[in-house]
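Single chain ahead, by itself, as structure tokens, in the form predicted on its own.
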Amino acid sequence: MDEAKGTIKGSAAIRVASYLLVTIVSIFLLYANTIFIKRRSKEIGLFQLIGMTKGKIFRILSIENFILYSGSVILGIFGGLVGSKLILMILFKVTGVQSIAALQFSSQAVSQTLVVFGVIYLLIMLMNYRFIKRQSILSLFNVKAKTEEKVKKVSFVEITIGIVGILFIISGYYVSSQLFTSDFSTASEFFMAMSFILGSVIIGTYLFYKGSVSFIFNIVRKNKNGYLSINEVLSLSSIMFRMKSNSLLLTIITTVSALAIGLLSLTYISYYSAEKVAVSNVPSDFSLDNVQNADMVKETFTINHIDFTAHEI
């Protein structure tokens, strides 16, 4: 894409998407591991009660995670290979290309995948080690009983977080509206702009769930001077608590959903607007795929005294 003319937007978008994909996968796996280790807290406490050391428990968990993790990565790579051929077959079918969709294996992609997931695995092991090291036997039996977030009176810090989250989202959408109107001439400038848009919106979304929702709902409660219906009491308190305590997971779900919807919409628009884009770019050109049609068009032009040039490929 770098060699083609006018594709710096696409090149920058692919770079941003690759970094964003790694970030989302990393956060999701680390968050899932946190839930996983907390759910097994009683089991870990039971191991300690029967005399196992924390080091031995950590080694057992490390072996279990390695088997699960390596198996998942191998299945994922195999699924990616099969899926890539399937997508290529669909592409050939949609575009009418008569060609064989060969199974392509990229050693560079596999090595990058192994490096990324190897680093994530080491981070997961570090999290598990810190969790086991810091917890006592008694606390391990009470981990699941603890809430992730305690609901308190909305503080100045939460108000600030709420306002900052809304400002981040607004700034991200503002830069996105200027992305194709401003003078971004290089792939690096597009990359920086796209990175800022994604970073500000994703961070703003997290802060929105963490503080903005509580801040907005607190304003609603204050405007009612404490006179709330039973439905408002139950709904406001529940939403405030659950969004604060699950802000990270909600951010991941929101980001992945937005990416999926955005990519599907972009694919749909690109496919069905291809003909109009071609006409607007070269309105006086005709592309024909066989000699008979070309001869017919030439004859029509000649009869109507229209000058033309023919170029055969």
Contents of the next structure:
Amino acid sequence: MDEAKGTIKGSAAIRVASYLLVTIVSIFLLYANTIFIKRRSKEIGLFQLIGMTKGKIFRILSIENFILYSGSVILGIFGGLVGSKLILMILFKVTGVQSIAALQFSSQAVSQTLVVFGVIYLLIMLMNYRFIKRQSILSLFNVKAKTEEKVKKVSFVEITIGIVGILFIISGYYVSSQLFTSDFSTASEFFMAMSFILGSVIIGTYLFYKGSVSFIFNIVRKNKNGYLSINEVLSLSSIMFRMKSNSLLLTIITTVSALAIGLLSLTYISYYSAEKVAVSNVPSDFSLDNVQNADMVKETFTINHIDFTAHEI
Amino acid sequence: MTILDAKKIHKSFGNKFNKQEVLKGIDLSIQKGEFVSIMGASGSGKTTLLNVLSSIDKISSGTIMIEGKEMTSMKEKKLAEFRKNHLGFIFQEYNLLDTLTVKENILLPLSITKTPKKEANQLFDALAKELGILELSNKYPSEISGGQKQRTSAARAFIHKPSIIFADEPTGALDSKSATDLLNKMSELNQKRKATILMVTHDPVAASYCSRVIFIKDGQIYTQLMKGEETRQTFFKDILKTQGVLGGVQNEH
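Since we've got the form predicted on its own here, give me the form predicted together with the partner chain too.
Full assembly next; the chain just shown is listed first.
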């Protein structure tokens, strides 16, 4: 890891990856929180009906969330400590290093985790506060009925979103194809380029799910001119609206699985190429760089009756 | 003694350009110990009326006094305080918390008012016996029938002895036997405990259990019937007759 940090590309990649992780975690938590609070809206409405003030409900929710979050942070840190030792042991085993895996505790990492979770916690509290303050009792009782998005006509805004999404994806891939060929030389430039690629592809994916899918399908439907076969009824329209209403979750799933597949293939490539590189760099069993030593080795081989072939360059 | 006194209630939905007036100036007053029901066709504004009277929804103009306290101008905090002590609610879809047992659900309003445990238990035992749900007290809402759920919900509304109880179609989701059962219990509680109940219903049978029925049409009070000394059967026939007159579509053209 420290080796990887040393190189320009390596350090940029690690930095981008950590930012990405934080973003994904926070988006995911915020998204989960909106679902949870919507599910509990009836309960919140009921508490207000029997005479709890909004402030008190918010306090209870905050305490509850605090217990949940601090608990999961503590558990997560311990799990991470144990897991890191396990993974280090696996690494030593795989690479054949004879060494004892020490339990590593990085106070910097802990404090960073605490800060990130603290900020997410504050954001979630802010969201809950707004939700409780804004909703009337009547709307709290009806929240469930409104979760499924209303089906509307594809508007001009959506068409723009769709096109912008596709453009974002294309530009991201274009920059990534240029990444190793040309003039990104310093670490900060590399970092910028990598963040741009990730950012534009992820936002592009989100917009793709939000707008492009329904935009493209809408074109297909227009061409059918109202007459849809039963397969198209089942697939086209439902995918169109389902994808739109779940675009955030789909984006997260796409990004995480893309990252996982990418990393997996990267590991396999480096594992596979390491052997190839070794063979092409050092094709012989022994290579010696001066004639005296070579003669000595040859002599030893002949004395011990070992067959050998020698190449001189 | 007047518990609820509403004057010239107006309520409209929608924005400036597309306004729909649902309540068009309703005057209503309810005495202590009355069991009043509001009837009307769907869309006549009866649920909206109940919502504004029970402080769940805001009115556009008018005044609502409960126990001599003006409710329309109250701030959030005071309103919560007011609901805590003076109002009880029963809904069509029960609104029980699935994670709490029957007893915990019923005692919820008392735990908010911080009633001592002993007193709370006494109140619970007496009320649960009257409603016939004492043996269910440790069951969860998912384990009991709709009628039992609604009786639990009614118990929750009665337990803190509110000034007035609002019931929105309490028999709407029940079969006729559980509905009769619930209505019998409710009118019993009304008589024994002098509880004031305001109920919205479209079921004439449910309305016939009340002491007074108010008919609403297009956001205005159409007429009202008093039970007086009549039996429930004759009162029921009166309600049906009025409903017939009320429900007829006018063919003026």
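Numbering follows the first chain given and starts at 1. We call the rigid core whatever largest set of C-alpha positions still superposes within 1.5 Å between the two forms. Please read these numbers as outputs of a predicted model, since none were measured by experiment.
- After superposing the rigid core, the C-alpha of Phe301 moves by 2 Å or more between the two forms.
- The two forms line up on their rigid core, and Asn290 then has its Cα shifted by 19.7 Å between the two forms.
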